[in-house]
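In the block that follows, a single chain appears as structure tokens, in the form predicted alone.
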Amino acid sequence: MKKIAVLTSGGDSPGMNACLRAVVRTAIYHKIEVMGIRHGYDGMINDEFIVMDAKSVANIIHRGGTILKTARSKEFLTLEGRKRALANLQKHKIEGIVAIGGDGTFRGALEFSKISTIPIVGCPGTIDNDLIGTDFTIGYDTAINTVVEAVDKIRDTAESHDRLFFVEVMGRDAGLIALRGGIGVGAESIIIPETKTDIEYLIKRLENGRKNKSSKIIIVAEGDEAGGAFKIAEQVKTRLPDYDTRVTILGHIQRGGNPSAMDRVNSSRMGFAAVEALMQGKSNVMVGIIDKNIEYTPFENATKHLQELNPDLMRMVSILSL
């Protein structure tokens, strides 16, 4: 293998740059040329290829976002778009691709493999930690640390005013950020898509909870079936009008920021392993870390997992918030 390409696709996540750095420098070590593709699959279609060397990834391991930029490509969903992408890859003599992204990125790679023999290896870049095939995705650890830091600051105001705060965090399909972030901040309750929202239970917890608590924090995943933090807060306020209720939406703040040490190390391991996987002839697999070991999962299996979370963690939340 003489030349590979690397791209970042889908939503950005802290640690993508660290993964990119590892891909470029591992390839260069093995005397493989590297080209970066800007703006993900859109850049593959529009011929946004740039030459990358060791210096081009200097001083990025600590930076959030992605220096290659990212996008969600509608055109790549079409056969015509994928054919244009293939023509550009062939023009640049690309013999392998590392794709850093999430479920949509890998589904796109699978579709692309129907018209191309160029091997693709993926690295799981998503803050939601919702992919089968790895214990932690790139950006997840940083995202939950961002939630904890933000809610710690919100609690200062909550305690000063004896307020009840509903804090909405990212998690359209999965509540892992809400669950671990909520445990980390000592939340009163955590509301996530994987479990049925029981407003009556929440009301009873608030009614029967310790009365001298100076603050109460409810963490809500944005994809919860009850309609998000504002709708839940409105229902609680109607039933418990004596509470001074506030809502905070953390939003895209969770995607940004310098990656944590854990994300930097995991991302580096995955980028390193992705290049060596291409050299070993692997294709259409996602690099993951399971029980601290590198594992490879076929793209068709590395899908979003929408399953029940560990019930012991949910039970622990209710016990520790007494």
Ligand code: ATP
Contents of the next structure:
Amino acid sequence: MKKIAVLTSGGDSPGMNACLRAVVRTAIYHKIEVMGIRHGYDGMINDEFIVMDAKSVANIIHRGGTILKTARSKEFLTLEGRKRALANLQKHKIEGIVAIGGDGTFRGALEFSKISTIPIVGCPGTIDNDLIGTDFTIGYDTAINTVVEAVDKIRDTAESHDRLFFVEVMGRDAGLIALRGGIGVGAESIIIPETKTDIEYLIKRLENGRKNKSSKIIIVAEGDEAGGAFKIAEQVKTRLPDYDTRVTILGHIQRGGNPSAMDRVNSSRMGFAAVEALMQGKSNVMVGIIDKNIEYTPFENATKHLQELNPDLMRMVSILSL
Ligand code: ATP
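Taking the form predicted alone as the starting point, write out the structure of the form predicted in complex with the ligand.
First the chain shown before, then all remaining chains and molecules of the complex.
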């Protein structure tokens, strides 16, 4: 293998830069040329290819976001768009691709492989941790730490005013940020899409738990079936009008910030392994870390299912909260 390309795609996540750095430096070590593709699949279609050298990834390991920039590409969803992307890859003589992104990125890679023989290896860059084949995705640990830091601050004001706060965190389909973040802040309840939301039960627990603690934090994953923090707060407020209720949506701060040490180390390991996987002839697989070891999971399997929630964690949450 003489030349590879690397791109970041889908939602950005802290640690993508660390992964990119590892890809570029591993390739250079093995005397493989590297091109960066800006703006994800859009850049593949619009020929935004740039030469990467060891220096181009200097001083980025600690930076959030992605220096290559990213995009959600509508054109890549079309065959026409993918054909243009292939023509550009052929023009630049690219023999392998490292795609850093989430499940959509890998679904796109699979679709692309129907018209292209260029091998693709993925690194799981998404804060959601919603992929099979890795214990932790790139950015997940940082996002949880951001949630914990923000909610600790909310707890101070909640406690001072005896308030009930509903804090909405990211997670359209997966409640893993809510679950871990909620455990980390000692939330009184955690509401996630994977479990049925029982408002009556929540109200009963809030009534019963009043004597234990004057402030209360309820963490709500944005994708919960009950309709997010505002809707749930409204229902609770009608039934428990004495509670001084507030809602905070954490939003995009959860995507940004310097990656945690764990994200930097995991991203570096996965970027390093992705290049070596291409050299070994692997394709259409995602690199992951399972029980501390590097593992490769075919894209089909990585994107098919949500991670199952650990039943021990769920049981613990119900015992420790309220
Ligand atoms: P995140 O988990 O952070 O949202 P993601 O990789 O899942 O990241 P998406 O926007 O879902 O983000 O996917 C990235 C891009 O992959 C899409 O914008 C689209 O261009 C491409 N893609 C997704 N699904 C397909 C598909 N079935 N066919 C072709 N391309 C696809």
